[in-house]
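One chain comes next, on its own, written as structure tokens: the form predicted on its own.
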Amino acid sequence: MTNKRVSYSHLQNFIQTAMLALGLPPKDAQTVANYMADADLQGSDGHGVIRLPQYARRILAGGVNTNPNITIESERAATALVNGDNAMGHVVMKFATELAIAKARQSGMAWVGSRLSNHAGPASLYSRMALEHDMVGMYFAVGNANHLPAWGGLDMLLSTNPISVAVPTHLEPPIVLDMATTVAAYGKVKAKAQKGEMMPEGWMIDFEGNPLLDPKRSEEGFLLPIGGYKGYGLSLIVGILAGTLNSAAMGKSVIDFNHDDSSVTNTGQAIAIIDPAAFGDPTAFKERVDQLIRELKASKKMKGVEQIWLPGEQSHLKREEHSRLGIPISAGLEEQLRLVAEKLEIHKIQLQ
């Protein structure tokens, strides 16, 4: 079945007004609703407005404060540990990236962790926020639920625990890595039984260790690391930094928000700005960059391979045929959508 499309416009109007009648305040609103939009429009459709239902049943269930006051607990001149008052994840990864990013012009790197926040959506929203001011964002945080056990193990004990890079150019695109620390994000897993969809071989794995392909049964078994036991390392790491150092919850303490509406997730995040311009002229380092990238592009290709891609490129040429064409919207996502529209009250999203 053919997807149907929404512009940009309308995607982020509908949210908007959806998060104005879960009783966000305006400009909160306005906040998750750019970004939720945001990551549909760069081909995150994991971690966009597919994510809006689940939302909508936390804050009606009281899972998440829709009138935060979010505060600095701790903080010095390169740092500073964010308290996110339980506030939708958006709207906390937006106020501890400025801090971050006015931090880093002062200072040249700045590192800003969050506690009681939630999910905020795909983590290159946050690091390419860094790239407006000619910087360098890494952004970390633990995952919302338990999907990975210790490398040999049964326990789920860890999650997906993305990273996501952003490196500014000066004219090519900019490199934008953005990774779970599994093999495939849970949101992609979301995404395809949202629309009827088999997993490839190599996502998950059931309890008796053989290959999982429906994402209906994706409870029955586990998502993959990357690079096996490295990639197990990898998620502790990041769960122990953005987590853990944040004193956010880790481990056991993690809460599944995709079974438990009403507890507080306490979700931890971290946020790293670096400014080139304290090691040297930012010109030169983004015209550096743009060369690295025309030396890989150009390098010798193996057998049967048409192009060489840099992180974000894919991601890059996403938002230009998205708002060009329309964001695209399966028919099992909008009857979900359709009945949060009823439910709230509000007009449905409009498509094409």
Given for the second form:
Protein chains: 2
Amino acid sequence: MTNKRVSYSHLQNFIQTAMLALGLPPKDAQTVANYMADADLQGSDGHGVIRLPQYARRILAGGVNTNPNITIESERAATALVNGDNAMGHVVMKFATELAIAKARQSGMAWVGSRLSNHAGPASLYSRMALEHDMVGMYFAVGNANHLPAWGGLDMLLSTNPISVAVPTHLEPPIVLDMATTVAAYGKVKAKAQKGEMMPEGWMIDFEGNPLLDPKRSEEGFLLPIGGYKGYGLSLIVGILAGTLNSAAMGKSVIDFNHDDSSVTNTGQAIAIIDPAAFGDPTAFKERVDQLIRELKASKKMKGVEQIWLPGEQSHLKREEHSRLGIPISAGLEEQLRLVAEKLEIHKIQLQ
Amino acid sequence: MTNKRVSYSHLQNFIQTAMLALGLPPKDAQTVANYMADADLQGSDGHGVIRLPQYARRILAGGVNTNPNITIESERAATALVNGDNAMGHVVMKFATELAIAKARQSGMAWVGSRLSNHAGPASLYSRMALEHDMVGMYFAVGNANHLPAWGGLDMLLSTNPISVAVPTHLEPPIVLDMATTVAAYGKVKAKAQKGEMMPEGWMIDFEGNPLLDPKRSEEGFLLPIGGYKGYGLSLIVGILAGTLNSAAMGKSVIDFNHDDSSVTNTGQAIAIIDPAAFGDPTAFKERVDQLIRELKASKKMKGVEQIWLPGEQSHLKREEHSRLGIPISAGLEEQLRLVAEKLEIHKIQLQ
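Starting from the form predicted on its own shown above, please give the structure in the form predicted in complex with a further copy of the same chain.
Shown next: the complete complex, the earlier chain at its head.
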């Protein structure tokens, strides 16, 4: 079955209307809607409008502060700790990333952490903000539910803690890595459940170590880290840098926002920005990245491989395709959005 | 067969004598010897004295500058680009890391890159330098030989490009992640060959995609990245941050130092330091890390698992064991070191 589609601007408008109805100030409603629609535009379908029902539930349950006072708690030339005052994560991270870019322009590099933030969508939304300034962006976050034990353990103490790095280019599409430190992000598990599909082997195992394939049974097991103990280590480090360093939730103190709509999550994130101009001519840097991309793409291929992909290249193509043809919305998601619209007494989403 | 052992101070002295004989100034000979012996002390046996024959060969072939003038090429409050003048990598990275720590103390965070550097041993040597200042250290490097293609490709354009992150603690041993972005580091392949052992499945495949198990046949295939395409992405990003950004070698321009003793490698590295004091009370941070460690270690375990390990914990125990009992040296390595000593006309290494 072909999915129906929605244009970016209509999707953005639908989300913005929902956020206004939920009590966000106009500017914040716009910010959240922009980022959520951007997520769908680039094909991050586990992190876009699919999250609206959950966000709405949390806001209505009082789990998110719709009128926040976001502040800088401590600051040096190249660092800041942002107190998100329990705002929507998108609003906090926009603030934090703009601050980091301004500091990097002065100091060459900046690292801004957040606490009392919330789920902010796909990691690459924020790393990519560096690109229009010809800077490198790096984003780290503590996931909002623990689905991963220590290597060899059974207690769920770690999350999918993602890493995103965006690198500017001259003529080629930018390089944008955006990855969970688990084989699959939990958003992808949710998307599989939404679509009624099974997961491939290797995404999750049950508590006895057997493969777990049904995404609806995801509570009966856990995600696997990439590279075994190495992915466990990466997830832990990302969690310390984005969470523990910022006095945000990490380990036992992480709130499972799939089962709790009202507790303050105290989500921690970190955005790091490097200004390549501090290391030499920025255009020459971007040209070197272009050359590297061309070397990789011109590589001889293994049998059966049609094309070498760069990180972010498929999202780049999705962004172009979705801009042209609209963003696909599954029937299941359309129904969920209809229920949200009904509850908030706003117009329905219009699909093509 | 039990290996013979050598004390740390004797090993350090042996290497220092060799480096002096190779023409390094006394201070640099001491630096290189300290770091190389530290590598063996913590069990990084692919990166310690095992590299001495190769380093000696490169220095004698004119591939390394023994009387370098290491300079800062460009600098801002939180960044610097260090020109290593083709010195031994250990000397360059000591300089870069000390600079980064001083800058982080002022600016809260610092990122220092190197170019015209060389192989510097295990990544954790430099991230760990942050610990005595109660800071977080992060190290990234471009490996000195390409053993990894793009995902789906066959041309060797990427290296094992390691990541190390060291996190200070209050009472627990520090957390020190030190990992290649491949399933196995190439140093581990070399160590297997040295010991005459086979590699486990999953470390390497041949050009047709079949498992490659004999480390002596390592030229007939390539290393596998962790998590498939994700590890490819991580290796690429580390290479861009440590190499391309610093105008150092990356991609096709990487010199394979296993087959070329005389070309300038133009190795790139990056050290990033965060001062937790810029984000709140540093002791409270270290106590939060301790608590996280205890949560992870107290976790319920999978059947058959005796203990949950933290990243760096096994190296920590190795460091204690080797300090007490000495550092194991295999018969094969002893013979190689005997040949180096003969060539340089210095005393032999004395084993217990």
